[in-house]
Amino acid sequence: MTTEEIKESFVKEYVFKIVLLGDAAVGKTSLITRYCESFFEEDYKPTLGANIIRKDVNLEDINTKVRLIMWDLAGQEKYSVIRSMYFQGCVGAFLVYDITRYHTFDSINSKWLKDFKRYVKKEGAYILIGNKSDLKKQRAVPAENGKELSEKIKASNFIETSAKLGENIEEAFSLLVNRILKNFGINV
């Protein structure tokens, strides 16, 4: 085996805890879902306490393999007295809102930001995700909104999906995994 075949048989691995943030019914397990496994779930079931769920993800571009850890937490605010708990070694996350009701735009700022930024360290990452994209008509945030509290709250990136359609699903995740390896000093 040349020096060459070695190195290119040399497969990083990284292991990545990311929490999922925002009011209840704005979508986080259906992102989720619909990541893991390209399914839509129509009934809502609020999420109690968390969820965890792993997926692997191989980035052979780069060589490296990254095992996501979803922490998918509860946006009820019964929950909040134990929430601060489950921040504990996360190094991104999702700040979702739903994009037919504008109270979980503001509470984006308001709440979970504020949780995020005091309860991971400093390079944590993040991703302002306007979710239910498919909701054109019930539309009650402008996406220019999203993009305005992006810049403001200096997120990595803001994207609007649709889990139910499963459109920019990858590529939230892509945006955020790129983003945890770039502060980690890797080179996407």
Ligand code: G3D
Second form
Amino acid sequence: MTTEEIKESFVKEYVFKIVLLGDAAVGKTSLITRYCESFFEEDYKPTLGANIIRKDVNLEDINTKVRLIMWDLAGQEKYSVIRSMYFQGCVGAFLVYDITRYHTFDSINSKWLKDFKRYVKKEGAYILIGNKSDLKKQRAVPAENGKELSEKIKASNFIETSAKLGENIEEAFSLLVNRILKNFGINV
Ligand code: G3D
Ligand code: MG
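Hand over the structure of the form predicted in complex with this ligand; the form predicted alone is what we had up.
Every component of the complex follows; first up is the chain already shown.
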């Protein structure tokens, strides 16, 4: 066995299903597209009204491979029929709002987090994301409000992103993956 092969044999592999929640047009699909870049496998399930996207993440420093299965609502953000299936087996979520539209921020607590808590019982990790940080002049939600809300709802983290410019995207996904690993008792 070569050193590489020995190393390979110790690699741990996990599959995590995560969901992106938030009002229409906050940038959920754009966040996924930006994160996956060319590495993009998509499987649209018209009957579910959801896209399922897969991405493999290699965490070399801890000899761990994570396969992320991302569920993204397609279209109307009306998913009542498939709700339980949407959340089934889910271990983490991004709660996404648009910093230029206050009502998308309000929906986080009044709608999306409620759903997540209702269907994903114990130990689901969730991160609050304020997207479209590039639209500085149109900002309607101050970053402090985001921070406050994330503390109030006990989100693992709060981060502002720009799917357009590619800012903080890697960071956001890495925060979520690390939190999920922690929840599973895996040291990172
Ligand atoms: P959704 O999946 O949550 O419904 P989308 O949202 O990813 O479809 O994005 C909705 C619109 O917002 C798109 O514009 C998209 O380009 C834009 N958008 C997404 N993220 C950002 C961002 O970080 N900054 C800016 N400025 N725009 C963003 P269109 O015009 O294609 O509908
Ligand atoms: Mg979308």
